[in-house]
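Just one chain follows, in the form predicted alone, and it is written as structure tokens.
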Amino acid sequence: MTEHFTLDFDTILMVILPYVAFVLFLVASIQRYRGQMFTYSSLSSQFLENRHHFWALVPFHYGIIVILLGHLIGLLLPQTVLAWNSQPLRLYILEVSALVFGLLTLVGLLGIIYRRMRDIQIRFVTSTADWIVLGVLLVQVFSGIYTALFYGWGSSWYASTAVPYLWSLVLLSPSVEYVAAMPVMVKLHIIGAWAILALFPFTRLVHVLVVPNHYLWRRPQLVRWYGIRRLTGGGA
């Protein structure tokens, strides 16, 4: 009985999870596209505080860039990421530095979220959505730290273990075994990108699909929130 109520959960969670939230992705990123053009952006409060802004911008997008192109090359390339492991030296360099730039992803994550406690203007212009989305970018962020320190050669695992799942979803044939005996906090990492995935089109993460992307090497936007003068009616 309870292999049936554990089978039942992994398939909800990830076979039925992955796909309402790619439908949801697709469609509601398409819905507000054609109703809302111009929301879609980062929403820079660079304007309303700016003294920790670089410093938490910065890590967060270059870290977590890095983190997902990792990704990304282990999808598309997972012999090639297997052949690169064989080697010891080159399995720790790869390592380390996925550790590194997931602790600086952290760190300017963290960065982020300080940033919109302490300063109340900021504060009020966080929108709900905004603090979910952080709280699951945290929870994902620490997850992916700690599989990494605990479940080592995590390059290695995912290339032929969770590559193989995510495969199996995108060709409708959707194999859970392969992540069924995965430990907890390593299931937790793969639920956390599916729900990333579901609130991306709900938050300012959209801001990703404008292309060309040019918000690595431009500064910052100075944007003006002439909601917050409507919301408090106050004068200039």
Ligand code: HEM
The other form holds:
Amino acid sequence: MTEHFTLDFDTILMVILPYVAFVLFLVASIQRYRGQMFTYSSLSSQFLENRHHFWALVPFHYGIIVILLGHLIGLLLPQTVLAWNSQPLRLYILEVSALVFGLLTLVGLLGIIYRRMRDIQIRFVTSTADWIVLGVLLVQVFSGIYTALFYGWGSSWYASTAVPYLWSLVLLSPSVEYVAAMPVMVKLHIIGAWAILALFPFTRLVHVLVVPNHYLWRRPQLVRWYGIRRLTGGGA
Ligand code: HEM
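Could you switch over to the form predicted together with ligand HEM, since the one displayed so far is the form predicted alone?
Time for the whole complex; same chain goes first.
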């Protein structure tokens, strides 16, 4: 029997899109690093406002780092995750911990968005690309938490269905069947990940590639403005 390659929405969004996103990510990241190395930054606005920056950025980063590490552990060690989850108490511990870090990410992200909307100076230095990144991240985090809350025991079915799908992409033998029957919100979550990968090199997300980012562990900085009095005629 001959196999037919059908070009439906699932194939476009969950097979072609991830490959396009990955190639774009690789080529454009390298190009930007070689051409505009000094733009490889999060373009911090910390010097404009520091308090909200600290209370939003820190929870967001700790939350997202733990969540993405969790996704990575599931990807690399699916059998270990399934074995861990085989005892109900351990499954609850994993699910509740993931939810706590998911919510930490969401609270931090909402704080970042609120800070950029509220402060006029920060709104001024926020580009359209920044708003797009924040919007896509919000959809991603929201759809992840929604998935965790409404499609029970995600850590187990992630290991047994989403992970084989991801490996099928890595091994260049894509099998969209693993995820084709998933609910819309889960598909949105998967497609969101590919959108983020594609946006990566064109936005401030590139700073992830040049860690460490010291503001995660240093104390909030005090920034003194020396120029203001001189500008307003008040001397040095
Ligand atoms: C940019 C990439 C991604 C980000 C930022 C992200 C973020 C998140 C967040 C914040 C959660 C909520 C965690 C919780 O509250 O328990 C989550 C859950 C989840 N994500 Fe992702 N995700 C990404 C990529 C993916 C991909 C590619 C897949 C699958 C192919 C996936 C599958 C899942 C599943 C199944 C859950 C539910 C886990 C559970 O119930 O404990 N995610 N994700």
